[in-house]
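To begin, one chain is listed below as structure tokens, in the form predicted alone.
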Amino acid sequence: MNDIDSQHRRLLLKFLLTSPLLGLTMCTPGETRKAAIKTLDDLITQASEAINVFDFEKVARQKLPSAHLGYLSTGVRDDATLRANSEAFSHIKLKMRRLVDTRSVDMTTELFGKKWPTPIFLCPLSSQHAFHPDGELASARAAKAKNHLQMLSTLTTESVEDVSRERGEPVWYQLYALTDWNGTLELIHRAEDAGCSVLVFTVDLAGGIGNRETLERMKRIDDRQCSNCHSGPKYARRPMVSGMKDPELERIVTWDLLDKIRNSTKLKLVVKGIERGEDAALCMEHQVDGIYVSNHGGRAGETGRGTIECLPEIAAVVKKRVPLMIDGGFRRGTDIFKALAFGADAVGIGRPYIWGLSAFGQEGVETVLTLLTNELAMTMQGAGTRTIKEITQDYIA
């Protein structure tokens, strides 16, 4: 080796010893190289480490039994509508304004005379004890801590009374009509007695639950003895319907049934599951108090159409006469901004907060809400919008 080669070798060694890359490649005694290097696929170990809501999905996939994960993850058939809910956002572009003083943005949203600090709400999602021992109670505590609207499913694993107590105020109650009208009335009256102010009537399961193939396949690889939890009457673990004689869900709902429910309660009535402008117009004719654009998270029918794609034609009919709500695939603050720009008054999240619940309980739900709220605030600042009312279709390309 000549002098020049030796000199080059010394310079290379000096560079390596002083390089910041050294900390990424060297291991302490007893460590392996693989253990010393973190990868982008590493799971977070506490809620505060999350960068976005998808970090919680990774943890939930590790923690949940396959059948429970399948229930949360499934759409129907090929999951095309499930995917469309999220993918549709990528086809909607934003036009941002500049040189606007947005040091302070106000996300205050008003629904039926009550003000909320943001337009983000927790969707009604059933069976939350399948995802965390505290179930809906943990979600309620998180909603209380962050002051978000919470809707409670008919097929909840905690009662409306208990959830409202943990929330610190009555939640909104999501209603499935039952084949037994007296049972439906019992649910309505129980929601009224619990102090609920809004009834969210779900109408998108006509003909029954679709073929949820992803759920069925994931159930087959679950080696637990599921009968330990699912033995006994069909709805034994659902406190809102468990004591009823025949609590089967009504799969064929009509405008006549809607009118019957409307005339049976003084609660505000929101219709959930609207996907067409014509149905929105009929809702207005039937004097509903609010319209909720939803395809059941891609779990009702296989339309291949995301809810954000349905929203503009419905908003054009509603014309801000009643509150307009939406859910389906919302994962980012920009997604929420796009829905508000198209005319929504409030935006619901479902799977993301259940990922947080599955991963870290109440703290996980709180962090999901914080992340999405912060992302929406940053999007508003980037667009030059200081209030929710300033977000219009002018910002959609």
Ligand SMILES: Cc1cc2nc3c(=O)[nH]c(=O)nc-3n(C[C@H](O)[C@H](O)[C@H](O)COP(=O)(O)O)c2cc1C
Given for the second form:
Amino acid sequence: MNDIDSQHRRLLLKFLLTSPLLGLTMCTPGETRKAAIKTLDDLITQASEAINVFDFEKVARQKLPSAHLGYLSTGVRDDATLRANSEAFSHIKLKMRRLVDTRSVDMTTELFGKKWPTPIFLCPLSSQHAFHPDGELASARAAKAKNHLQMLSTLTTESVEDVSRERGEPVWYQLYALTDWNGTLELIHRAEDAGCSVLVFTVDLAGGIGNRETLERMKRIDDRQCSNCHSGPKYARRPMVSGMKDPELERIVTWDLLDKIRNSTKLKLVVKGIERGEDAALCMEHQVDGIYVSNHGGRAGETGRGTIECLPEIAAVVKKRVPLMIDGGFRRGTDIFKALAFGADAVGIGRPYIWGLSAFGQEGVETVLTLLTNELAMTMQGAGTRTIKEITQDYIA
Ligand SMILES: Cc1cc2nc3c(=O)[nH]c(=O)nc-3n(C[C@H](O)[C@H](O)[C@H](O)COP(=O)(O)O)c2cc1C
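Alt. form predicted in complex with the ligand, vs. the form predicted alone above:
Following is the full complex, with the preceding chain placed first.
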């Protein structure tokens, strides 16, 4: 190109940059995307449009009936523990290493001898038919498609047999003890017969669930006729317990009950709901196989610490002798990275995948998993860590 040509080109560019025509020119490539989303407040209309997991939350908020949204969103009382879970992450800063060759990062995670492509798993969440007609089956299909560990609630709206079939392998079974020991045993045996290898015993509901104020308020503004689903015997649509006579959850669980469960099954036993180092130490004495730091997503007790704040003292006790899991407020790859740095082996997500499920079913759950996995990979690359093992407290300020 000669000097005159390049001078003309510069002039033309200058004209375009200052011309209203530029608006049209620049808009053209984005036109298709803009057809669906025209303002910053617009909701995504398909899973592939999501930039982060909160895009699904916005859709779920619009799609779900208020009582079901209330059930999903609620903490207890003023929802302070619920907020603490997410807020705690913002006080923890990362310390990045530079000039490390992180072109490929390996997120492989091993739990009880089985390898998973990432440390991210689906928490046990009850009643998923309240969020999507395919309920737990859609979550299972997504977990299968992306090969993530799925835990299934005792209060699932699909059976452990059906969910395991859709998952393509047995899920981990979350156990609530029932007031009737024979009922509890029945649940354990059913999980064993379905091929589950791990029992996740939830122990954090001693404070009860009667103080879920956000739920109570949102129920009041739901004017639908709910008797179709909410009539008849308690837990009528919970196939793991519905065949039992008057099933009732045992909320006050003790170390004796834990021993009883420990002695009645050969399945690996993980205790879910631990918040303190002393209790983690007792779990180890009581021969549990794994410890799961959780406060039930802020639904179990009020003005507690965020789970990420509980993690260091528990990791210091566990010392990598058994798998250490955590959930509560994880919404970003950086959150997951921080838990791994503090010694967690695997990180659970609860509400985010239900936002995905509520918004777009299986595809929504899959996309939530993809987004978080990608964010974790990017965080690892940015921090200069190539494997999960390399993520240590050294990366935390
Ligand atoms: C709607 C809902 C239902 C839940 N059901 C159960 C359950 O049946 N069993 C259980 O152990 N935890 C249950 N949890 C707690 C989750 O397993 C998990 O600890 C929590 O959702 C993680 O926090 P996050 O939602 O902020 O990710 C439930 C949580 C929610 C939001």
